[in-house]
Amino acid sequence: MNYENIYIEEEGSIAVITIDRPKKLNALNKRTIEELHNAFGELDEANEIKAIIITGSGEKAFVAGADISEFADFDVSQGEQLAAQGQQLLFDFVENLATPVIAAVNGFALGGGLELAMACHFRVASDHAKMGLPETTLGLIPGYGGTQRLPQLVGKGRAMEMILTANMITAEKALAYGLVNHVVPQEELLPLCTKLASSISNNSPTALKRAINAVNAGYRYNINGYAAEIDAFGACFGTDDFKEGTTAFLEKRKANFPGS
């Protein structure tokens, strides 16, 4: 599939993807989000993709916010319509992915940018990244699933604060929060990022999977997430990956999972 504001790049079980509108800052806008939901959809059913690591080109920003030019004559229904349509075709899609996502954030990840930083399945970031919500100096809210998201990641109080005041917050202090997992030099940022994709794509893909619904689940008011996990731990028993998985163990070798 051809596109104009991405590029994929494959080595091995993992894919990059990369947002390329750098003289927007990579802004994300509806085209964006569509090719995003086109590119992450056309890996997830990849069965040789074990993992995938999404990044901005450039060193200057992830993803700088949205498109405001895109919204700014909106009335209430578009706005809410440009919410609901940006949850379901990227964010909520990301998040529910049954292969793994690494946020590298190489920059500034500002409204819709960390909003989909934080629909990832976990962020590393480099050490002049900076992070924040600014939706309110824009009369706005957070509204592709930001209001939810920072709250289950750094705690109520920190998110209120940046949401209200509006401020970034630096790579070590997102650290310090628990918004990403390492923060390291910029040249450093892909190679981790890949080490750690590495890492991930030599596990079962089905228990990945499974994985992920189960942690998942824990942050929905209308899920027991211990009882999600109790499904997806029995549901993995009848699985080959299951089968492979104890065998090698008990074999003493290393694992190569079919995966489905």
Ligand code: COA
Contents of the next structure:
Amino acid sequence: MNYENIYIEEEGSIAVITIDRPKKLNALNKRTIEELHNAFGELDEANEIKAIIITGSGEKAFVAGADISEFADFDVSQGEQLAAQGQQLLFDFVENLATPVIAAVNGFALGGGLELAMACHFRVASDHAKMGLPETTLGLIPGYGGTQRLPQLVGKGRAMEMILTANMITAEKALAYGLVNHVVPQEELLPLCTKLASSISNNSPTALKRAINAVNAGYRYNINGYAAEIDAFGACFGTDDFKEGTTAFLEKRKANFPGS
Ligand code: COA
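What would the structure be for the form predicted in complex with the ligand, given that what you showed me was the form predicted alone?
Following is the full complex, with the preceding chain placed first.
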């Protein structure tokens, strides 16, 4: 696929995806969602890529939401389809990706933008970033998982306040809420994310994938997270990564994981 609205940069085992529609504050239109789906899929398949960072171009916005101009005339079934397709192609896809994804929140993360950041495995923000779910100001509710992931990350009361008031919160408050893990000046945002991605890239890819699955399992109503953890833990013992990791430890050397 030829990318128009995103670009990808790779350095060693780390890939950075940048959403690049700065004139529209990187709003997620249908094309951008499809491009992101393809990009995440391709990078996940690439054995050399061990961690992915996603950010927005410019200093103003990570993503200012779903592209309002594309759905302003939708009816009920189109609205339902918009949410279902988006969740399947991007938000659930990212959350369940085997390769860890870090959101580098470089400015406004609103509506679908905050929902995208929340679908990532964790978030780092620049100190001027603002986050919120303003959908109720449009006569909508969050449709890309926001009503579910925000309470998981910040607790029900805080999520209710953010969704019902539609107010934005500062990066500092997002840090206090646990919505983001770190807040740094803009110029330190990508360096910090790269450092974290680099730590991840030293670890066993098969273990990372199972850790993501096991953590996510605890948030599914029909899956017992503890049982999922036992299964995944056991499965690790059948991997070459486990043999290499334990052998390297006993031989007092750095592991070089085959990823199988
Ligand atoms: N969908 C489509 N276009 C968007 C957009 C969105 N979610 N967010 C911003 N844009 C566009 C604006 O329409 C404008 O385009 P134009 O120059 O062609 O008129 C451009 O991006 C710049 O935005 P603007 O509103 O002029 O910037 P601002 O600095 O005055 O305000 C925001 C910034 C983020 C506060 C404001 O753009 C905003 O509220 N955006 C919508 C946020 C939202 O409701 N998201 C949830 C969608 S479900």
